[in-house]
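One chain follows as structure tokens, the form predicted together with the partner chain.
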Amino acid sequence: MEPPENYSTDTSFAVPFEDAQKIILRWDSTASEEARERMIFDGDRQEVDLYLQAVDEIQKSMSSTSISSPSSDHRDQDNNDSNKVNSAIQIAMARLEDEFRNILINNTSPVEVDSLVVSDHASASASAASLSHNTSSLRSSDEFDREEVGGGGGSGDHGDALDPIHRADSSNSSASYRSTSSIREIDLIPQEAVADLQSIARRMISAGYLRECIQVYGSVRKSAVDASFRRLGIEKLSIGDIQRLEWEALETKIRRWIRAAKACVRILFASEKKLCEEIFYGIGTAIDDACFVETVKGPAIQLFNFAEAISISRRSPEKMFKILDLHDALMDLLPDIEVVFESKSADSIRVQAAEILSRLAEAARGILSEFESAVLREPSVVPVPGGTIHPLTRYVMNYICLISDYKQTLIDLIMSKPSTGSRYSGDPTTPDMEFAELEGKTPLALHLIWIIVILQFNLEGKSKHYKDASLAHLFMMNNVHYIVQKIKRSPELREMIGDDYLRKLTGKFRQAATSYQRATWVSVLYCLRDEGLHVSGSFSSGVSKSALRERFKTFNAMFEDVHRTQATWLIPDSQLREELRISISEKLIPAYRSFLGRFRIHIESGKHPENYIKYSVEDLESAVLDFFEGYPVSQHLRRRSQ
């Protein structure tokens, strides 16, 4: 044990052993009231220097007594001397330990997270002073939360641009967390105090009192970190507690946690590390690290415990996006966690953070597949009235739009294709999906396409519950059209789904429209055919009046029926509605017009033509405009207007 050499700038101050011993004894707190009540480092600097030199002198003589090899004659004497020295060292070390603790405690105040921005611009020592002495402006954690809502997700640039704002209004710290986008150490303890701590630590360690030093340091700093935690609003919740909380409540907590975790890792822990490095600088390689880990291990575990609990909570679709937020935040923090906890002894913290991250990723994957099977099995069978868009379609499409907002993260997380083959193979209750034509798509894109496939599959099942086949087609048309519109409106989603599949979908709702028209209008238009009206072998005019009258009556009845029913059906998209009506008109109107042109004369030459020709072409044209509006027409089809 070599006494350290360079404590004093002026070696002429060195005190002889006897004087040194006297000084040590004078400050023996077990001996005098005065020594008990006063702290050396609280008082005169000269006294401090004197005491430290006395300690050095005692240590020097300790190493010399231990070197001397006692002859048998002098052993008792030597033993006695060495006992005296040892005793003096013990007294001095007990004293230094208390001084060390006192300096630590006096300079320890919880970090004011809000003041961090200010400290960023002020000089280091000034900021330290304001940190440790200014406690009047402490904010409650509530205030802190409110402020952060606006400040989250800042660009991370807290440089000069922000300066004037903060100068102008020192209480405004709405941007305080902008500064947490990278590691930023602050002075937890003023530099003068750090220097004192360092000079005590050196002496304790060289006298073999390293463990005592670490103990004191750890205990004081640990409670300082605890206090900062409380200030940051970091709660102590067990995993059981968290599993019991409502998801909405947890969403708020997740938001809060993300902010707190950034401040903890990048400011609090990083600054604790810096403080350890400063105090124990150059004393021993691993000491600073041991102290640091001792101080923050518990708090770090406590901090990560929350994210851990979230990562293992039951999976359900609504959790996806907050879990992704948490994942992204942790992902973003991980490089800094690795820097702050780089040492071997902090292994477990780094490992834990990485584990939580991978568990969150796993949870996101699990939720996605959970979502897929929920979409596939969504069981509602009551048909939506009027064949409009099913709530499931809206829900699923909104959900995958959100997914596409998280594309950056999910592309990395979703690594396997949807489990269409293995899980559902040969099963008539699940759809098929051709992957071959989707070559080159990311697994995430395949999952999104797959979700749309199973959504349609489910919808087709639902469409079978409509009694009217036309309405079933209309329902499919509406829903697939909605899917297409949603994809087109989200550039991210559109890019992932791809134009090929989008074309397929477009083809699909067009097909549904065609099927609808066929189902409804073929039979109506069938009334307007020529066949069956001409009477063979008759010379009069070749047209059977009775058959013609019957035909008009049938047509009128059918059209009225379709009109009445389908006016209550709904196509929510006005353009689609318009297109379908036009398409109907294009078939109906020319057919009616030409039928009317050819056969009107036969009816009008008879009795009560108005009983058979009830509608003009214009009547039909305007009647078609009633279609798919979603409410019953108030009167019957209006007769010809004259």
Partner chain sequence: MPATEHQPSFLGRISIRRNQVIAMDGNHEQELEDLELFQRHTGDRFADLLSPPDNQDSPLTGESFLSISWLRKLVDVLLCCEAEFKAVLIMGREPSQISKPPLDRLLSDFMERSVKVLDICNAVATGVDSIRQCQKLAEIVVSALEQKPIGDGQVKRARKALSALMSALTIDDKENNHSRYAERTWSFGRRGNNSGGNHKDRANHGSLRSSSMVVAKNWSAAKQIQAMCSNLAVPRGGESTGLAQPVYIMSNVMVFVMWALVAAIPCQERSGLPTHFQIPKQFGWAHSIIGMQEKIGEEWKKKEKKGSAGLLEEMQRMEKLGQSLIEFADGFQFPAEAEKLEEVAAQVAELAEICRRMEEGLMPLQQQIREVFHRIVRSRTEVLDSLDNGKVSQPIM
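Switch from the form predicted together with the partner chain, shown above, to the form predicted on its own and output its structure.
Here we give the lone chain, stripped of any partners or molecules.
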């Protein structure tokens, strides 16, 4: 399009009203095919400046015509002029709205996933303890899996060369950084386009078209945020949809959500806020806040609805650690949420985040309490074969070891002591636990000790289902020893439990081992006593051969029975197994050697001595090695012959 006739393109001069009106009408897309097909801001900059000057002149004329003249003739003239100005301003604003939308759309491109990665360097202000905890328990939450976020490629471990975190840190050096905190702003739109948007917005708002400006801005930018959400793997799911998902599927979504939430709050939402402030700078804080909230409120609610659904879902022990992951992530994000959503118009988002955090904390406390109750009431009564470690023991100890990994979080969340039994309560269904013996421990430590107490209480109940008392003692020894070893291998758990209580537990499994030996070997060793073998007042050797033969037969039968039975029992810990064998040998072998040395001659001088002295000392030493391997004697013999 050519400029109006006799009109100078020198932008230092104001545009006369008549020329301004012609310029506005020439770009009326409702009246001109050429105006519909072309965009002013896509063309020559002089043409852009010319149009903006025309708009300014029309707006100035609108202000001057609003002052009415007292005479009737002047009033008629003013009304005519006012109608022309109003018509021109409506056409101009419609045009500027189209231009505003076009500039936004043309300069909005999907944000690369790498640009949305929250780098570890951006969180350098976090405490060393917090970083250590996140590294151990939330490692997957700090690394992007390109397949999960829709970037293609496979899953699994990646080297530094393929790690999006490292690539994001080393690339895009021109990105805008305003804050030294974990917030990292990037330029979503080139600065030249921002300047044009600002010039349009100022004129639209000045003419009273604030609502239209905000609506256009919000609709375009909201679409851009939605596109970034899709690239981050954030799905549009209602709270009901989320609660109907299987927990295994939710675990993956929680890991993805933690990564996405960091990127959304610290980069995406922060950058949207920065863009609003730039475009509407100087026009009014309330306006840029309104545009920002219009853009991100829906996506923010969508983002936080996921965490809210988890926080109010049905509680169960397996959910504890993902809920704590969510809690830690949201707690870490809360200061940034306060900064990004600081305006009054965004207070509902801040409140929602704080309420979700509170509900996640309450869910964690509730799950711990329900876990304690589940351990106490776990109903299985079928004895585990061979007196080995019960699945409940493994599950509970692995669970509380994981709890200890979240020590820093849970120490803050668990503020009350467990509801325990007392030695004075007289309740046979609940064990005793006196807090006076555990003075100075945190409520979390008391809860962990209480879980171990109720686990032992449950195991003692299960041990009563063994018909063999020796096996019941072996079962308790195995299980309490496993508890002790798990505590020793976890520095965090050991620190909270304390060495005093650990010594108490060690004493319990040693007592169980002693009780096993008494129940099994006292009767066997009783066969090797001298009492009842000597005949007083006789001219013979003083030994009753018939009683001696019966004694050897009884010993052989009892040892064979113990050997056959206890070879199938199992002590999984090799060191404990060896220690118990040594303890058995230290009692059995010297007693048998001494008995055999004193009485062998009396058996060998009679008929068929092999029927009574069936085992040498070496045979017994070898047989003891078969104990607690967990399979029948015949297989032991086969294994020794191979």
